[in-house]
Every structure is written in structure tokens, then in C-alpha cells.
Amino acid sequence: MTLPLHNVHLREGGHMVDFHGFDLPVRFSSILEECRRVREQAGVFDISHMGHFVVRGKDALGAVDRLITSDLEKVPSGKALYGHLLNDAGGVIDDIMAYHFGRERVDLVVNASNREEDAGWIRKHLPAGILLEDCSPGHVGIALQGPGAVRVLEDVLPGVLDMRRRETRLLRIDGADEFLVGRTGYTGEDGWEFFGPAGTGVSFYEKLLSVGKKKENLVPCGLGARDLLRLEMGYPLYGQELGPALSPFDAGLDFAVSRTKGEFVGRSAILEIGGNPRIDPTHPVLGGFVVEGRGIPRTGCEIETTDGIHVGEVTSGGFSPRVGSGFGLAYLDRKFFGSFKAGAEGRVRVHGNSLPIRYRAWPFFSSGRPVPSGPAP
């Protein structure tokens, strides 16, 4: 599936590839360089493929609120926040943002690979008269992400300049569609994401383009990049780092489930274990490595301890000059993981050899510089 953007990206020189049926680029130049650009200066990333929603009717806060493991209700108007909605068994249906527009008006965006399944769980579980619509067809979305993106907007949006992390608001682009605007990302960078129709958003990318590539030697930016940045930040990966079977909690998003309150859809099974569940040890853990000397680890590769032992498998990897080395995510055996200290040693397995890697903590790459080695969460 064509979406509004193709041909821009087409123009720019984009790698288009198939991503879970939509036609998107996989990167401009190379990877690495538009990881770099966004890291130092600004770089911008077609998501029109995510999913968006408005929930609308009397009192949709509290409908949202109930499907979500965050508590949106402590959340003013105005804000977004990042929760999972979770089945019966307390595993992940998906990890979303819900922008908070009042008690009769929330927006959710969703992964693109599970709209549509998205959208009738969600419609199941609400009371009557409270009603979702699907504005992903025909829409745009876009982030732009990096330190220069104040300096991009300064002479195209200057009006959501004053806006704080995670602030999101309704505003008309160019005097004429409504967007969803979210100073909110995925890169760790700071930056904003604009969600709204074709036609307005096809040449407000194009104006972003245009003036960031003056101001900010902006580049666009496409998939690749998009998947490194985030891994650098450790941040989890629908269908990689989270799914039906695993919780929030095993991929260490504790700080995204409110043991506080009141009914949601999951949470008898996931606080069943006396308010503690990382105890399980049936439930792996997720935990980050760094490969000592060459190699890069991807995903499906075997985790092993130094004498040999399975212990788990790599969810997401990749190679990072920020990082130093080949460097990944992995669900691990809690009972081996519960052993480990910062800095410990295991083994990984590349194209059949056996690399040395050291645990450590994420996010891997902060502010500019490697995050020292610590434990992992």
C-alpha cells in the first residue's frame, strides 16, 4: 500500500521496502548517517503508517482509562501518555500513546502492524455511546526528531515552539486542517509528531524539508534509522521486545502499569503475584548486552553464559558508533539473569560463532554520550 508521501520519497532517492503491507523507505543515504543527523542535528521520518484514533462521547476519558495499564486520569489535559492495552492473561495487545483532550475527546496511536485488530478490541470494550473513528486512512504522520528541530519550526511552526515534553495539542496547519501535534518520539532526541490529513500534511513535510535542509542540513529519514535510534534509547519494539505472551513488566516497563488504579482489562493476571510480578520465574526478562570487539548481533541470535549454557535469544540488534560495538536487547532465563552483575560476562552467537558480550544497562546512548555500564533492569 501506496501511502501520501511515496512520491516525495521517491524524489529524495528513498530505499522503499514492504513493511507490514505499506510501501516505505528503509533509508535515504545510509543508515548510520541519518542516525548521525539526528543525533547532532535534525532529521525527519515518514509514520504515516501508525495507526490514529479519536475516542469521542461522554466521559471517553474513563472508557480509555479503563483499557489501558497507565492512568490517564492522573493525567491533565493536554498531555500524552505511553501505556499497553493487555488481554485477558496480562500479555501486551499493544503498547500505545493516548493524548489526553478532555473527558469527552482522546486520541490513541497505535503500531501499524495491529491497527485494525486495535481498533475492534478497542470498539469491543467500550460502553455504548462512546464511539471510535479510525482516521488512519488518507492521513499523514511525521516526526521530527533532533536537537535542530526548534530551529526547523522557528520559521515554519513557530507557534508550538512553547510546547513541554510529552505536551500535545489541536491546532490548524497553514489556517486549514486540524492536526494532532505531541512534543513527544522515539529517538531519545527532542522533537515533535504531527498526525492529520493527506493534503495539508503532504506539504507541511514538504516545507519542513525545504527549510531544515537550509537551517539544519536536515535529512529525511527512513526506517533503518528510526529502528537504531530507538534501540540506542532501548525503547521496545512491538513484535520484537513485546507481545500476547509477554507482559510489560518482563520487558521492564514497569513505570507504564499503575498498581493504584482502579479495574483494566488485564489487571487481576498481571498483579496477581502479591503486587510483584517480575518474580515469575516462569517469565523471561529483558536484558541488554554489548558485544566485546567485532561482530552484530540481530535478531533470533542465541545467548549463551562463557561456559556454553542457552540462556536466551537477541529481540532486537544492531551496530552503533554511539555505542561502540554491536550491541542488542535479549529475553533471558530469569533464573540465570537473576545472577548477573554489572558488567558480567556471556556469549552470543553470530553466523555460528560464539562472541564474548557484557551485560549492561539501557538506554545505551544518552545525551550525546555512551551511558557508562551499569546493571540491567
Second form
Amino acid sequence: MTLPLHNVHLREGGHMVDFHGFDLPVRFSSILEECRRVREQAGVFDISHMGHFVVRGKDALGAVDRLITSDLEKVPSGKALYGHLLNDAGGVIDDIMAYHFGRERVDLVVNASNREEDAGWIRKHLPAGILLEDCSPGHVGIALQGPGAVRVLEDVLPGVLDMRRRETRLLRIDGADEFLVGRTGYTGEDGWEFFGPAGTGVSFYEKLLSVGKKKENLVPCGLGARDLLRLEMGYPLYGQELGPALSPFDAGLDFAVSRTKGEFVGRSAILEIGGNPRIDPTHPVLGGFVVEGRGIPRTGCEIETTDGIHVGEVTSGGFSPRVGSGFGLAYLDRKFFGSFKAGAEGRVRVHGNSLPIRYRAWPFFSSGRPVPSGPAP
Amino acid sequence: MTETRRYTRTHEWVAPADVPGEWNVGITDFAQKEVTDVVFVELPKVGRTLPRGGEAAIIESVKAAFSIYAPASGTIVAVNPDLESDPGLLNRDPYGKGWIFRFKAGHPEEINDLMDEGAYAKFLKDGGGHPEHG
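Follow the form predicted on its own with the form predicted in complex with its partner chain, if you could.
Let's see the whole complex now, leading with the same chain.
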């Protein structure tokens, strides 16, 4: 399926690939060059494949809060919050962003691959009178990322420059359609994300592109750069690090679970009554690693002990000049994870070769450019 | 030079080396543009014998690993040592300094079966294969 920015991508030289049924650019120039621009200057991504829902009704906030692992009640209005939807067994249905706009409205941004299932599941769990509207069909999603994002917006949308990290607003762009705007992203850099109707969205994207190219050396970026940038930060990708069989704690995303909030779907499966994590010892645990020497681990590569015993599998892997070697995330046997984390060597099998690896905590790379953060929630 | 160069459907080129019976192999300009961002190249061992279409080398790019297949059966007689320190040669000079390996053909007639420049150009124009995986 093509998305509204399709022709713009073709004009810009995008190499289009299928991603969960959507035609999206995997790259324009080169993945490494696009990543470098985002880390040093600015890049713009088409994220129109992401799902955007609006949940409205009396106490929509409380209703959504009972469906997610993080504590939406503790977040002030105008803030975005990361959290998980869980099944009854505590497995992750999706990882989402929730945007707090008062008690009567919460916006959600969900993964492309889960959009329809999420919408059905959420609707099934919402009390009568609270409605979910799926705004995704025909919408445009744009992520402007990088330290130069501020300077691009000075000329395009100066009204958002006073936003703090993870602050979110609903605003009319060019006095027309309403957009969901957040100072958020999936790259670890400063930036903004925008979701709104295609008409205004396409012309807004064009404006970011032309102003950004002139002012900040901005480049359009594809899924390849998006994936490598998120992996450098150790951000999970649904379907690779997250899935219905494993819990947020298995994925090492303890921060996404509030231990003090009230009831939410899946709570009793992942938390003891007192709030301590309930860990299934037969579940693997996600860990980060770097390759010593030459080799690029990829999704599905096997992790072994130095004795050749299978102890896990790579969920996401890659190479970046900022990390300086191959690196990745892997689900590991808990017993092995303990010794690996303490410094023991492991192995990853790449094209039949067994390459030495060492534990590395994520993020694998830190830009060291903190942006102003809002008051602690 | 280009008149004697032949091409595979998997985007390798093969051209006669200085020693009769020996052939150089690399990837085409189309392929290097698709691969981009080469991080390193896993070269074959000299002396290895390969069947036609056997995996001879692996190009590791940021996006994915790309296999390089033997255009014809034969024995590896040399590899390009410069690719170890400068894999970007593959992108900058795919038909020259970016050559990958040299082999002694077991059945030279297999090379005659490959595409010449005109046929390869037509193959690309007709949408001939796309080495970039989603």
C-alpha cells in the first residue's frame, strides 16, 4: 500500500521496500550517511505507517490507564508517555506512546504491524461511552530528528520551539488541520513528531525538506537509518525485542511498568501483589552485546557459550561507526546472562563462523546532547 | 576491456586476467549502488575450488549481507588484499581496484554463457533482480 508521501520519496530518490504491507523508503542516499546527518545535523522520516488513535469520552484517561503498564495518571496533561499493552499472561501486545490531553482525550501512537489488532483489543476493553477513532487511514506521520531540528523549525513552525522533551500539543498547522505534535522520537536525538491529515501533512513535509536542506543540511531518511539509530540507543522494536510470549521485564524495560499504579490488564501476571516483578525463570532475558573483531550479527543469529552450547538468539543486530564494531540485542538464557553480564565471553554465529562477543549495556551510543527536559512527572 | 567482460544475473562481472585462463571477478556498478555502505568483505581462501554459482565471498553492508557467487566453476588463485583495509573500493571503483577475487576456470565455456554488456544492460532495464532485501 502506498502512503501519501510516496511520490515525494520517489522524487527524492527513495529506494522503496515493503514494510508490513506499506511501501516505504529503506534509504535515500546511504544508511550510514543518513544516520550521521541525524546525529550531527538533521533528518526527516516518513512515519505514516504508524497507527494514530484518539480515545474520547468521560474519563477516557482512566480507561486508557487501565490498559497500559505505565502510569498515565501521574503524567501531567500535555505530556507523552511510553507504555505497553499486555495480554492476560503478561506478554506484550504492543508498545505504544500515549498522549495526555486531559481526562476526556488520550491519543495513542501504535506500531504499524499491530494497528488493527490494537484497535480491536482496546475497543473491546473500553467501557461503554468511550470511543476509539482510528485516524491512521490517509494520515501523514513525520519525524524531524537531530540537533538541527530546532533551527529548521525556527523557520517553519516557531510556535513549537518552547516545547519540552516529551511535551505534546494539538495544533493547527498553517491554520488548517489539527496535528498531534510531540517533542519525541525514536533516534535518541532531539526532535519532533507530527501526525495529521495528508493534505496539510504533505505540504508541511515539503516545507521541512526545503527549509531544512538549505539551512541545516537536512536529508530525507529511510527505515534503514531509523532502525540503526534506534538500535544504537537500545530502543526495542516490536516483533524483534517485544512479542506476546515475553514480558516487559524479560525485555529489560522495567521503566515501562509502574509498580505502584492500580489495576491494568496483565498486571497480576507480571507483578506480585506487593509490586515486585514476577519473573518466569524459563523465559530468556534481553541483553546487549558487542562483537570483538570483524562481523555483523543479524536477526536470528545464534548466541553460544565458548563451549558451543546454544544460549540465545539475536533479535536485532548491526554495525555502526559510532559503536565501532558489530553489536546487537539478544534474548539469552537467564543463567548464561548472569555470567555474561559479569564479564564472561560469549559467541555469536555469523555465516557459520563463531565470533567472540562481550556484554554491553545499552545505549550503545550516547549523543551527549541533552535537551531541556520538563518537570519530573 | 568492457568487450570481454561478462555479467551474471546475480550482478557479478567476470573479465580475463593477465594470465590466460584466469579471470577477475567483482560486482557491477548497479550492484555497488544497491549494496552501499560496505563495512567489510569476507574473501575466499586461495586454492578453494568452487562449483558454478557457489558462494565465493560475502559483502557485509550496514543493511545486509550479500553473497557473491562464482560466475563459473574453478579454483581461486588470488584475492584482492586491498579490500581488507579499504572495502569502500567496491563502491568507488567496482570494475577496477574493487575487484574481489581471481580464479582459474575449470570449464571456460561456462563464461561464454554469461551476458555481454548489451544483454546485461537489457536485463537491468527489464527489472533484472534487485539485490536489496526488504
